[in-house]
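Only one chain is shown below, in structure tokens, and it's the form predicted alone.
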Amino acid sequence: MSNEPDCWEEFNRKVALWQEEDDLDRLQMADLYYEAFEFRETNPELKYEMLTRGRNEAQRLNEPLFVLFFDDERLSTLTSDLHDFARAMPLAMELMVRFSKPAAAVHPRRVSVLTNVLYTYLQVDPIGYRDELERGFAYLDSQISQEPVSNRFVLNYRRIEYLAETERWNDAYELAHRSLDLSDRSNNRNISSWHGAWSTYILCRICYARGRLDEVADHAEDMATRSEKRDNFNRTLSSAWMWRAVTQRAWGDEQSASRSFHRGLRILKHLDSRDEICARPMAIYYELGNDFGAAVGVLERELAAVAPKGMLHRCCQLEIERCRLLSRAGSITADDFDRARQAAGKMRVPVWYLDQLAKIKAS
């Protein structure tokens, strides 16, 4: 077990001190974090703006720890909430430089920042940056406790995403279950709910890719239970209903599938990430009903949402999946293949994507 600093200990100590001193300027600065968090799902752009205000206030008040705290939260918002890696990459590189200095080696936010930097590279090109990502994950794994602490869950989740994006499904499955078990061993209800819900979120995708529909249904049920009646859980709750719809349609229960699907849609309507968060199960749901036009429409809406955000890997995946669906529908054209090849050409290792495209063309 490592002895990484608690990223909240110094934050809470400072806030307690300012309360004793009745330092309203600094307390209002700290409050900006809590106020911003409330907009995580509905208006993350506003959340980012409020965190930027907090960072600026920390600079004005000469609070360097809080400058880095807010910058870390800004990077996390760009990656985890806005999924805007075009904006995240410059900030990630800047923070890497700042946290590589000896004075920052024991900063309580160092591990969080480095994890978000890895996540940025993962979402841009996980195949092209494979060596860098492997080294980064191995290093951070040695720096974080194996106990149920926040940094451990976040690192595990990013690594699971990396394994899934590189289609190492068995490894992703095993790590996701270990992380889920760890969340359930926590005595902290918030940890069990939050990190457990996100573990089941990615397990639905992994289990579907492995052909384990029964497990998809079980994880969707678990995700719904953890997400219901909790604030800031609407992304996982909408996903739970969508995966329920997938399993119900796959098993021939069209009435239940339709109810689940439309319930998920109602939750999605209020989310900023509505064109991204449930795109996979929605496209699968339409494909299972042989509505290839609707499935392609889901992919195209997601593509329009992620293309400006620097998510080159996801864009390439979507172009390839679009070709697969159009091929199944018998309506694919040479231009569709050209689109996918152009997307692959932007990657550092295009052959990984072109091989998938070649299989579709040969089918």
Second form
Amino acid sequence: MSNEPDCWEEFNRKVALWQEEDDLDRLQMADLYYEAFEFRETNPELKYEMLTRGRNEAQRLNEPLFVLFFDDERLSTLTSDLHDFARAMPLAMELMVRFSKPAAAVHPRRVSVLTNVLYTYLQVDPIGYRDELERGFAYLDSQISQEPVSNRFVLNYRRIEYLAETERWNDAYELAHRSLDLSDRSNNRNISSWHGAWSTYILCRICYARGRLDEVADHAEDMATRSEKRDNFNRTLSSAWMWRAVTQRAWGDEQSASRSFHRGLRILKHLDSRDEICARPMAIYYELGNDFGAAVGVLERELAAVAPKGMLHRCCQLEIERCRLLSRAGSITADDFDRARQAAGKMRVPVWYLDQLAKIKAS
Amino acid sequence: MTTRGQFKLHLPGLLKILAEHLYSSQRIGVRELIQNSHDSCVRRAVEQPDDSYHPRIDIQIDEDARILRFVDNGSGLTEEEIHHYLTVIGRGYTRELRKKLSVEDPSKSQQLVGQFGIGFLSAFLLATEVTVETRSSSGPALRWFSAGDEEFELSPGSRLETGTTVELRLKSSAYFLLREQRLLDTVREFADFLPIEIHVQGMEGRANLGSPPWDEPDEQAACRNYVKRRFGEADPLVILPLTDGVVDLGHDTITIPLRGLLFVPAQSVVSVKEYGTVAVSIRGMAICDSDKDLLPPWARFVRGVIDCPALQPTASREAVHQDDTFEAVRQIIVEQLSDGLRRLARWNPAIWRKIAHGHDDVILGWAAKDSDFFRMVADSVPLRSSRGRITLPEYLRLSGNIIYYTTRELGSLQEKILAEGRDVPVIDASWFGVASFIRRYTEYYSEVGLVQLDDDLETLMHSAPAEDFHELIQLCEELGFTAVASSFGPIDLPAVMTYPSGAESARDAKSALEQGLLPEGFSTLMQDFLDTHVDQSKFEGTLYINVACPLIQRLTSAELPIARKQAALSTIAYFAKLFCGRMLDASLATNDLGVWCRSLEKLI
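The block above covers the form predicted alone; next, return the form predicted in complex with the partner chain.
After this comes the whole thing, all chains and molecules, with the earlier chain placed first.
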């Protein structure tokens, strides 16, 4: 493992220096990061614009390390907040090259950029780029400390997502638990609540896929507790309510389920990307109530949101899931299968998706 | 076996929590003590009506002894009241008086500001020792003393007049209140609107205003003065008054009592964090300085102050509960603000332009996000263009319903010149939020076209028959340029050079791959990206020869030696390459300048 420089050490050191020197221009530039962060959940496009401005300011003030810092944050906004991988892809590749130059190779954000490159390909085609992703994850694993530092959590999280997308649920489950334990070991309250909340977010999905409703309920509870501890944790908070609704409905407590579901909806109302964040539990919730029309509606809204964002893999998953639901509802047509096949045709390994489709057709 | 138990209190611990952790700032202690004095004066006015009574609070600083005193001429306390109210946490006389008055004299009950009976604890936020000298009209003077533990002392006092003096021996962390100006600012921050006279350190004039500006006869002037006094904003662009609002409940309507003002400061600074907040008062007592949830998210260029007795404060009274009433107040504010801005844009466009100019970052950024706000400002917000600031309807009249824009801050001169050559201005979208705003505009008005000139210079050109210019194109290719014959304005521009978007990155990526700089796994992804996403055939750039240019026409038709033609074309091509400014570094540019000079030499 290399000596991983902390993401924030240099940032904070420079800010302290500028405070001493009363360098208002540079302090305002650095402040743009914090101000942009405020819009993470409600207006990520504005966050992106503000970070772009931060980058331009850093360029004007001849602060090359801050140019890279803001560029990495822009990339993270595209991937983590806007989920726009069509726009992220060229920026990710550009930054990968810029961060590989000798002057930037030791920049603390280098591993973050590389992680985002993997995340982008993982959203585009995790099956088709399996070898590259595996090698990339192995490389980053050797570069990042095993201690509870931000880069470790983000890498783990992306790897868990990769394992989930490739349906290796047991591996995903184990790594997610390790990551959750790691977040609880951190003395940094921000790290433990932030990364803890996201670990539980994905654990709900994994546990549902493994058929462990009791664990889904526990993690939803945990996610809500962690999310409520901080401001602007509304994505995970809404998701927690939605998963609660799922478990409550599955256990026959309709009244609580409906209350939880609407509570989640109320939080979602104020958020950007509202058609994506909780789409999975929402669709499950409707399906459990045999409301297939509403469940398909959720998928179609998500499909409309993710299709222009280069998320080819998710589009395929949604098309297949749509076929499954329509099939259960008894209203599937040949056109629906065609749509799914066309989506699969855009992937490097279409057979992975076509097999799933064939199973639905056979059933 | 089931057993039952009862919760017990650990008083010193509870006192410490309430006194030290309930409030986030020590300045709140000043507010709470002023409020206690105020309510005591209201009580005296209600219970002992006397036309000659002038309620008053004096705050005195004894800097040497590190003591702060709050002296009021209110009703004072009897011994029984000290035992019953002052020393019982959670019970206050104010609440009981309010209950009584709400039936007997509701307008008087509205004057009381205390609520929870815990405000006095805040004295221990500021002080290590608290002494209360009090005298009620019906009892002897009393002296109460506490050092913040679970015991207190009560003894005969020496006060001669009816009223109460609270004396605080300050903690070192509260010494800042010994500075007169700081204390004065704190009093104004929290108690400006309270009608009671407050005097600081014997100053002749009252420290607080005594009433909100919207209650003054000349409301507009008073509001302007208040904005200057409170927010230091000498010249706000506009001040919008807020009034009671009616909320439709479906089956019924309710009126929410609300007064206040919103204003737009002259301009935003680089930061956009400062604004978008409202100072909240309840019955004249300031609760919080900057609530950010009462204004809509897009209103980051607005500040304001409101007083709304319907809002419910939290126990520390530093925030208000976000309940249904809060939502209703928010809705009223959004409606009145939106309405005010719409009217302004319509009836006072000059002011609106100033607002849009001073706050364009914030306005554009939120308009791209919020549909209602977008509709409100879409046609009236001016954007930077190659012909100065211009609104989109004005722009579209000039451009033939197409928005031409560039996103590069530097290096877009070529695009702008070509656009002007077609008599079309170019929107400068390198600035914050502009690109997303104009994208949204074209989504909203589907008949409006959108051309990003950074990647699409060909839109401004007309194709020309290649066969007519075969010789020139051939010569350019011999010089190493891929050339295309086109016609564009201005006609004095003989050629332009263009590169596809991302050309620089792709060049660097190839170089990084060749040097083996990328880790395993990542290099394969990069190669795949270059193969599948990038048209590498265009990376050397395309030279567009302007056949409308007289110089090019002369070169085409004139009978000149080939070497001379080649030299002339070389100067034109390298000029275009250097003028374009892309894909260059110092060494490449130096090299190109050398070729350019040598070509000129040949011509001379």
